[in-house]
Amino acid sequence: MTTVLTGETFESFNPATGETVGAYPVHTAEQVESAVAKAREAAAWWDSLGFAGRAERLATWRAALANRMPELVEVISEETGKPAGDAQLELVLAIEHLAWAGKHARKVLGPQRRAPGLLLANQAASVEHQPLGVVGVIGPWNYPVYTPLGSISYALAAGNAVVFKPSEFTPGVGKWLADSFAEAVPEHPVLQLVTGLGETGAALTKAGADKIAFTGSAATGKKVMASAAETLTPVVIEAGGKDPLLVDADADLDAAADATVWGAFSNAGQTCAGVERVYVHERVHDEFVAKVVAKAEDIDAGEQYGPMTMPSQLDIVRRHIEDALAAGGKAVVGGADAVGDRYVKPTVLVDVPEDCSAVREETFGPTVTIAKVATMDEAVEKANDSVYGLGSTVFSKSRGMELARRLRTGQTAINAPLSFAGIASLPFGGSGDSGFGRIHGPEGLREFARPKAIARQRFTAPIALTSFARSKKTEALVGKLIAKLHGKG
C-alpha cells in the first residue's frame, strides 16, 4: 500500500497488513521556510550552551530513547513491517552513535594548536570547528531511526539546529523522535519535524539551510544536489549500493555463508550496504554455495524479515530475477515465483552474467548473486567494476587487509557482516553513485562544522614580511634563509 494524500494530510500504512497507522500534515514550502527560520534562532541558543551543555541534553535524549525503547520499536515495526528484533537492533546502534557524538564532539571540534612555522614563529596558530547553523536532514524509510540519526546526532553534537524531513513511508517514526527530543530539550525548537511527500523534501533544499544531509536513491540525490546548488548549499549524499562480498580459498566458509545470508536477506534486503554480489574462489565455490543454500532455505519471509516497505520495489526485484534467469542464471533458492504481493522469499542466483541488471543495478530486495572466480585478483576487479562504492565484505584468513584496501568502497568489513556500521568512531559514506561526504566518527562531526583558523601575534617579528616597510635587505635575508632551509631537497 502506498502513501496516499488526503486533502492537506497524507496517511502512512503498515506494509505487512495494509492498515492505516497514522495521518500527518503535508507541510508547504512556506511552512518549511518558517521551520528553518525558527531553527536559526534556536541554533544560536544551542551553540551558546557549549559542548558540555549540549552533551548533557543529548544524554537526556539518549536516556529517553533507551528507556522507552519498546515504544519506538513498535512504531518502527508498524511503519516498516520489520520484526521487533530488527527494529530494536537499528535503535540500539543509533543510541551508540548518539552517545559517541555527544562524548567526543569537544575533542574533535574544539580548539587545536597548530605549528606556525619558522617564518611566522611569532604567531600562535589554532583551528577550531564552528557549527554551520541549520542542517536539513532528509531521511529514508528502510532504517528510519539509525540512518537519519547518523546525521542528526552528529549535527546536533556539532552545535547545529536540525530540520528533519522523514520519509513519507515512516513519518510516525520521525514524529516520535522529534517529540522525544522536545521533551528532553524544551527550551527552543532545536530539532523540528516537517512531513510530506517529495515536494516537502524539495522545499527543504531551498529553504535556506546551511547544509542538506540526504539518504536515498542516487537519482533523487542528484535532484537534491541540483536544487541545493541554486543557493550553493552544500550537501552530503548517502545513496545506494551494490555491495560485494569476497570469499577467499582459505575463508571460514560457515561464517562467510552466514554473513552472506544475513547481509543479503536481513531487513528484506532493503539495506544500502547489504550484500548483493558474492565472488568466491573456485576452489571453495561449490561448498560455499551449498552452505548458503542450506542456510537460505531456513529463512522465513514474514518471520525473520518483513515485507517490502515500498511496494514499487517489488517490480524491480521481480525484473532483476527474471533478467538473471533469462540470461542463463540459475535460482538455487527462490526464483521468479519468490516475489509475492508484499513479501519476497530469499533468492540465491548463480551463473548470472556480469552485465545483467541483477549484478549491475541496486536490487534492494532479498536476493543475492554468487559468482565463481579463478583468483582473488579477479574478484577484486569484478567487485570494483560498479558505479557504486559504498560498502564491502571480505572473508579471508591470510589476505583480509590486503583485499579490503583494494576494494573501491567507503568501508569494508573483514570476516564479519557489516561490522563497520556499528562502530561509532568509523566514518560511513561512499563514492560514485553511492554519494559523497561522511557521517559517523570524527569525520561525521566535521561534516557539520566549518573550520575556523586563527592566527594571533604573540610578539613583533624581527623580520617584517607583510609590510610596505619591508626593505631590500630583509628580502635578501629571507631569500638566503629559504634557500638554506629548503634548497637541498
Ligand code: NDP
Second form
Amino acid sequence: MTTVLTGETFESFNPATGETVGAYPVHTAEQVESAVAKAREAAAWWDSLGFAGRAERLATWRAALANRMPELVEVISEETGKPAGDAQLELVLAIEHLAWAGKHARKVLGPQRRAPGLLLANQAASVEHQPLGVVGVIGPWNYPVYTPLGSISYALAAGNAVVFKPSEFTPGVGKWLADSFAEAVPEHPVLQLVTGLGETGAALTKAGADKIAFTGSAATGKKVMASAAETLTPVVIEAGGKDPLLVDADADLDAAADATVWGAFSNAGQTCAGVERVYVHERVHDEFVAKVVAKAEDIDAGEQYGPMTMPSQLDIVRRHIEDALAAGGKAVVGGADAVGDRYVKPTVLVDVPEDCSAVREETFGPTVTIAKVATMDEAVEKANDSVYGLGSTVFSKSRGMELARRLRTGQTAINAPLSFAGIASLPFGGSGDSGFGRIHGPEGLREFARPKAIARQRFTAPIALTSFARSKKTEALVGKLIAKLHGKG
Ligand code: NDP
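Can you swap the form predicted on its own for the form predicted together with the named molecule?
In what comes next, the whole complex appears, and the chain from above leads the way.
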C-alpha cells in the first residue's frame, strides 16, 4: 500500500482497507509553471474585486463547504481512514477559519493611518497591506482540509490566487476543495490544484510563485526553503512538533488525563500539535498515570481513531517504542506489540530517559511518554529542551499563565487540549524545527500580504529639510529642536 505511479498518473488508497480510491495526474514542472502563470492573471482579477467582492465569494464557498459537509467527510475518511466524526471536526474548524479570514481581511489589511511625527507633521502617513500575487500551498495528509486551508483561506482573503499541491496521500480531498471553489468562483482560476508526488511540490517551489506556504515535516521544509532560496521566494514553514503537556500539583487531574489521551491518541497521534510528552509534578504523578492508563485502556483503535495514513510511519512508531523500552522505559499501556499492520493501539510509556527518540523525535503515532518532575521549573526546562517549538499545554489552577509564558512554543493551551487551533483570531506557527511564520488570525492574513507605506504631503513644510534650498539657519534650528526634544535622555 504505497503510492503507485502508473505512467502519467498515480493512485490514492484507503489506508484502512488498502483499496484504490482514485487516480490523479502527475503534473510536470511545465504544467506547474503554467498553473502559476494562469494564477497570476486570475490574481489581478481577484485583487480587483476588493475586500467586499472577495468576502462575498468566499462566503459562497464557505456555504458550499458547510452544506456539503457529509460529501467531503466521506472523501476525507476514504483517503485518511479517520472516523467521520474526526473528519467533520477538522472541516468545522476549517470553515470557522475561512469565515474569520473573509470577515476580517479589510480591517486587518486595509489602509491604516500612522502618526507622521513632529519633523514631518506636514505629511499624512498610512500603511495598507496589498496581496503578494500568487501563493503556492504545499500541504500534508494528516488534516487534509484544516491544514492547507489554514494557508489557503488567509491567502485568498488577502487577495492572492493560490496554486495548491496536496499530499500524494490525499489528492481526492484537494480536488474536492478546488472543484467546489471553482463552482463558487467560476470566473477565473483563483484556486488551482496540481497533483503528483514530491517532485510536483518541488516544481511548485521554483515555478515563480510570490510565496510558498509549506506544511509538512521539518526535513521536507528544509528542502522547500533551499529550493525557494534560489529565486528569493519567501516561505512560511509549518513543520512538526514534539509537544509537551505540563501537569502541576494543583491541576484538575481528570481533565489533564482526558486532555492527554485525546491530545496524544486522537487521529492516531498524527497531529502536528498533538501531545507527545507529559511532565507531571511528583506529588500527583502516580495518581495522574493511573487515570491516563484507565482512560487509554478504554480507547478502541479503529473505532475512535483510524489507521496510520502513511504506512512507512508504522516503522518509526515501532522504533520509538522499542528504543524507549530498551533504555529502561516501561509501557504501562500498549508497547511494541501495539503496532499492527495498519493500526497502532494506544501506548503509554513511563520512566523513559530524556535522550530517547521517543522523547526527542516527532513520533506522529498514538504514543505518549510521561515523566515525573520535582518542580514545575524542571518541567518547563525539560519541555523547552527540544529542537521543536510548536504547541504546548499546561494544566494548573494557580500558575497557568505564568507557565504558559515560559514555554518556548508558538502557542499554549491552558486547562484544555489544543484549544488555540480552533480560535481563528489567534496566530498559529512554530520556531526551531517547527518552522517559522504564522497562519491564522491577523498575523496569518499579513503573512500573505505586502505592507505598502504611503506618505502624502498635505502642505509645504515651513522647514524644508529634504531640499538643496535648506539653509544653515534651518540646520541650526533643527539641531536645537532635536536636542531639546530628545537630549534629556
Ligand atoms: P512531508 O514533509 O512528507 O510532505 C508534505 C508535503 O510536501 C506533501 O505534499 C509532499 O508531497 C510535499 N513534498 C515532498 N517532497 C517535497 C519537495 N522536495 N519539495 C516540495 N514539496 C515536497 O510531510 P507529511 O505529508 O508526511 O506530513 C506530516 C508532517 O507534517 C508532520 O511532521 C507534521 O507534524 C507536519 N504538520 C505540521 C503542521 C503545522 O501546522 N505545523 C500541521 C500538520 C502537519 P507528497 O506527499 O506527494 O510526497
